[in-house]
Amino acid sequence: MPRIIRVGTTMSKEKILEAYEEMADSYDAKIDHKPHNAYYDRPNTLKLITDPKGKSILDAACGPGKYAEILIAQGALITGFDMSPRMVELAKRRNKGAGDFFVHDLSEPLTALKDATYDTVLCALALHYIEDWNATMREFCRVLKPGGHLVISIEHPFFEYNYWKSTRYFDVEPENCTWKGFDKPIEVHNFRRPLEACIMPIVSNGFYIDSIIEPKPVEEYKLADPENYKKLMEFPAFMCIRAIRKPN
């Protein structure tokens, strides 16, 4: 089993929250066309959400509400949350009163939400901020209807292992880097994990995996950033997973 390298959880949460509060407005301004989001993550993750019209979807760690905006336009009923109060404000503003958004930490129990409420839980590029996914997966399972879909996008474990130049593949390790794409440098903390620590918390907590995409960028990425387009066509940076909640 993967070994988790424990760090000060409260300190990590504070640093993650501080980073997202600081970048929120710039993130919102760029999210429509930032290549890694608009032309890599979103189109591949959205492939796994089939026929959203009329479906009740929980957008976990919703950020400024871009996924919500797309899915609401397709007729979905959206509930979204994020640990950043400013991101929640921006999600409400972007969606102009549509959807229900609130502040909540992804790693904490979803006590405000009832059992078996949602057809789909979406969690895009956020799980790497949590050390241990098990409690979060149990909550996702609880709030999903039997047969409901969990759709996640994560940083690819093989890409991360190479990127961080790790020498401890089997461990869950705290990492941090400086993001420079949001007007000013911002230090962001997260956790790198092996493939087993990505898959087993899903299948051990009420799901079976239905689909995995090791994504390639869409053509618009090539126009926006030819160099990274070429790299992503050769080796994935993300992984998209759809899992089905098992019947009771």
Ligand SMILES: C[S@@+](CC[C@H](N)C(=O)[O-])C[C@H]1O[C@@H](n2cnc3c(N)ncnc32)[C@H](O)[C@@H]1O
Second form
Amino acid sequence: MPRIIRVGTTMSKEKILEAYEEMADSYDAKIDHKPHNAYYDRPNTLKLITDPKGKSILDAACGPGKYAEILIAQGALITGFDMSPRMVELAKRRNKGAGDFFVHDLSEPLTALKDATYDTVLCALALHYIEDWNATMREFCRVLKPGGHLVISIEHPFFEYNYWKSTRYFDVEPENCTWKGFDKPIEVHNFRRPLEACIMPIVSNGFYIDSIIEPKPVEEYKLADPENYKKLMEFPAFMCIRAIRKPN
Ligand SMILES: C[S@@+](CC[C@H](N)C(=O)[O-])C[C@H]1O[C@@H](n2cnc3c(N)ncnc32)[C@H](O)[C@@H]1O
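Could you drop in the structure for the form predicted together with the ligand? We only have the form predicted on its own so far.
Starting with the chain above, the whole complex follows.
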């Protein structure tokens, strides 16, 4: 199993929260058209949520509620949570009373939610903030109905390995970088991990994997940012996975 390098985990979580509280308003203002989200992550991840009409969907680490907005418009019933209180406020504001949003940390048990409640759990671009996915996957499995779908998008482990110029592929390593795409530079901490540490926590905690997308950007990306469009057409930065909760 991959070795987890434990370096100031609590500190790291506090820093992630601080970073998202700080960038929440700017993130919300940009999320509709930010190329990596609007023209890369969302169109690919949403392909894995077929027929959301009438489905109960848990949006884990919902951010400012953009996924929720799209899925509510398609007739889904959304519950969403995020560690950042400001993100939760923005998700409520964006969705104007539709959906149910609360503050919660993905790495803690989902005690407010009953067993076998949701048809789908969505977790987009947030699992890289969690050091060990096992407890999170167990909770996702518990709150999903048997046969329910887990849909996640994550940073592609091969992209991350190259990006961070790591020499310790097999480890889960804390990393931090400065994001410059928001109003001011913001330092963001996350964990890089090998492919095994992306797949095994899913299949060891009540799921089998049904589908994987190594996404390509959609055409709108090319207009918005031709240089990065070219790079993403050559090598994936994200990976989208759908897993099915096994019957009891
Ligand atoms: C890149 S944003 C993605 C937001 C949303 N899922 C989307 O794709 O639009 C990552 C989100 O994860 C949240 N987050 C980070 N660590 C978390 C944790 N431990 N528990 C809950 N939310 C967390 C952040 O506050 C932020 O809103």
